[in-house]
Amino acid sequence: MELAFGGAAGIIVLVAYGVLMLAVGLITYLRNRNILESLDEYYLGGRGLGVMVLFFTFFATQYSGNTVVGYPPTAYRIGYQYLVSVPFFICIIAAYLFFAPRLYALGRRFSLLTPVDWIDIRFKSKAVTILAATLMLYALGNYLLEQFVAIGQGVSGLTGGTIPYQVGVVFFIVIMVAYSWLGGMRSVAYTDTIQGIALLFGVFMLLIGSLIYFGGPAASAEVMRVQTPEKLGAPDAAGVAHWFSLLLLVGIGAAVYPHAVQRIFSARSEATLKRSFIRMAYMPFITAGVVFFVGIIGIAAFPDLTTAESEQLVGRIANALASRSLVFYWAMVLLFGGVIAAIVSTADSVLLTFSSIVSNDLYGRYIHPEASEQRKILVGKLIGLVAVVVLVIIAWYPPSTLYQIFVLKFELLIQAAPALILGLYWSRLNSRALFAGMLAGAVLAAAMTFAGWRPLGVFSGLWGLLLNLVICIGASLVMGVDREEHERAVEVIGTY
């Protein structure tokens, strides 16, 4: 197969991309100079981002190139029980919609930048902020990690593998550096908009033409009735209870993304933030449900594909239709450019978020109080940088395919969601108990996914949150509150 986008073709989009992110960076930079002096302005643009620009930034940040990379193989694989991936998103808006309007407002009432920052408030607990601060800070590794593999099988795969897997990688990494440390939050937001509109156009693209050209789901029906016709079937029992702890899993770990929850911190105003989510409503089907039918048409087009080739399905069918003509090409363009940019945008978002948490939550907090806004930031981008590098001698040689990587994070980075969505409506929670719950049931979840014990099918993350919440929830009834910590919790959340 002749590729579209292998040789200078490949390499020219990728530059092409790197160059205007870059400058999305610079010109952000040369309009705020005064952006590396506050924290809020850093991290968060200055509370001020508008509805549009927090739509992309929220949309960027819960659909990543890796949606439009890894959603399509795994659909292949598996066939139609992959629609819950549809599911998926919309139990995160429902999650958001239950805590984030009450605490956006306490955001603003405490100037939080962070949710490390809104448990510390909270329960003022030097262990619950640190044991939740670890948790997200391993959570927000492993997705950096998902996301330098997907860089580097996106650009492997688009260009046929003309840029090899390792070159992507690095080129991207430096590029996101570069912009994110010049203009922070904002230039974030404003590359997440880009890239979600680029990314919008070229999914939908993709879907038309493979619908054109591949004979659409009809065609994959009949190829997998003859070859596999488990991937028509429902889900046993088993299945469907795997589907129900996935939702699960997905639905809480996903709502409490820290750097999620940043966003909501960064919004306007309490309206904006709602007129976000309510776009958001409309992307699981726009999105998730588009790439869901590009895997399974896949399944017409390249039959017999291994597990390892699957993997580059989507830049497979990408070529396959910029080869067929021209208005194709330009829209694989921008499909091409897009994933790139919403993988990388992803990635700049986690290493936004995990460099405030070490800056504003672990060194101002506890190690020097007394540092300015500007060195806070440095050594937050510091330890970012080092962060970077770990990360990038891991992803040289990826541990395992991305909905793997995809699923490992959630099963920590849920044992922190007692304390920041129970502790907004709860305020006899006790803070021993919430510390003691959120560490059993990470030792639990842990243990369990290091064994591969799953048992009746439900994810270690579950039981180490029902653990959590057992001990949590029945320490705090049994024990109670004492009277400051009561005082304390009304002052900041109101009688609940």
Second form
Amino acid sequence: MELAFGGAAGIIVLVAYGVLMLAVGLITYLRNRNILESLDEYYLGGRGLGVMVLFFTFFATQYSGNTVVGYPPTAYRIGYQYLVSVPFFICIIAAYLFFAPRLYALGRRFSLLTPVDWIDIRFKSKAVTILAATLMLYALGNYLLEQFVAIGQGVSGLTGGTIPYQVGVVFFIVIMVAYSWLGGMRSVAYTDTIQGIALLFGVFMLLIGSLIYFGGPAASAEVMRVQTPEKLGAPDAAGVAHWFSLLLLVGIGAAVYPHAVQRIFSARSEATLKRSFIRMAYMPFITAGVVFFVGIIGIAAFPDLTTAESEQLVGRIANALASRSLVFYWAMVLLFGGVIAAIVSTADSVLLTFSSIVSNDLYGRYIHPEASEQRKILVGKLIGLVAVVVLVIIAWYPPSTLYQIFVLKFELLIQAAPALILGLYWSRLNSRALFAGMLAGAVLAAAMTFAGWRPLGVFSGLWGLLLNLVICIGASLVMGVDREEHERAVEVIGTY
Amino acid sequence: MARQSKEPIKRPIVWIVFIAVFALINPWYFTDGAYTPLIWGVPYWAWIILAASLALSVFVTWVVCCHWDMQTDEQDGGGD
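Return the structure block for the form predicted together with its partner chain; the form predicted alone was the one displayed.
Full complex below, order starting with the chain above.
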């Protein structure tokens, strides 16, 4: 996205933002000197995040730059049928209600650090643990790659190309790694708070400016009524099916984002977690809802954009607003700072979770269990850094072939859901059946993604999950579970 | 005497209300392509979906307040 005003103002905002993030990391480090000696301190902020910080870190992790830049163009193209983006974010919180209470309680009881930690304690199966960790690491790596590419594009767009794509990527990655290393989860959560506020401010200014200068939904409704009434109308059967499968996919998917699960473990108390969830339940209206209406307003403001042109919708609106008044000029500069902040805040959480799985679940559990916590943290940091370097190289030269390898995320991540959630409640879940289901589901989902095959319009990840569930539940029922395994499962989960 | 712990997933009323609200946030109950009346330029069905979405948020609040108490804080002697 190109901003005519970019240039110097954009550079000032980005540099100021980078310095602020570094300062947060440094202050966190100076105030918590023991942070690098304990996995709990480093990866979970000492399990001491309060309501506001926990809420904002959930918020900034969940809403990425894509929410602001990518959702309005979709609303522009399909109209009111994209209103699904509001309930879909609420569904994520509703889905937590069905597993977070128990997972939080078990997290306290067993001092769980990562979702893989839970899977290991529950099943005590090396195969299941390693497969789940691998799926999560692979998905997190690709998720991170996506954020890096977005940072580069965002920075070069904001500054009108004054800062090239690659410089933007490297600058923000160095800043992100520096503050994460200094303060771990605490600095990630504190910077998330600043990033979340920047994002909220930006989208509100975007909406207010659009309403003032382009007219409200009524003007857009008139354009749609004449040209494209289908954008106003209630969805047909196919539209309803798409809406439903999106809500279902997102609802189940919420369960398996490892960085979100880790935030559940970070809460200071059950009361804190509960209050953060209540706040999160209303955020979709002022985030997804606001950007949705920005897209709708764009229909009257910039009619007849092609699909490719509509992708630049937020940039076009921002440019138009920036040229109208000085207030909006700076508001739009801050908006783009906020967009990049939102991408960075998603990336930092993902990177920290990636490192924690390496530190705790692979290195600390299988390679060198006697290592000190300090050493485990160091290994997590270094492997995280290696992953970042590899991903930056890929982001630098985006691959033209084998593209699908780099888009597989959710499809694989969701295959760990039965281990994570079913394992919380069903003591007769057989670990070998679980392994077979997870593997089969992952292979099927990956193969279908490669083949671009999507029967009935349902996403490949859900087909994989269906196979996964059939195998793990069916085989558990047929094979049963041996007595020792069952007794241990009851001991782990049976107390609630 | 200690309070009973409460877990949302074990409460039938939570499931029933959730299914009802989930049904309402899916736009299956409108006529295909209908959009009038428009209220402030927004189709009537979009208002209903927004209201149902708000009901889902209220559902979350209700479940968190009334049906979730694993007593973790008491065990820790903590809370805030």
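Here, rigid core means the biggest group of C-alpha atoms that superpose within 1.5 Å across both forms. Predicted model only: the values in this text are computed from it and were never measured. Positions refer to the first chain, counted from 1.
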If I superpose the two forms on their rigid core, does the C-alpha of Glu311 end up displaced by 2 Å or more between the two forms? yes
Once both forms sit on the same rigid core, is the C-alpha displacement of Tyr82 at or above 2 Å between the two forms? yes
Is Phe204 one of the residues whose C-alpha moves 2 Å or more between the two forms after the core fit? no
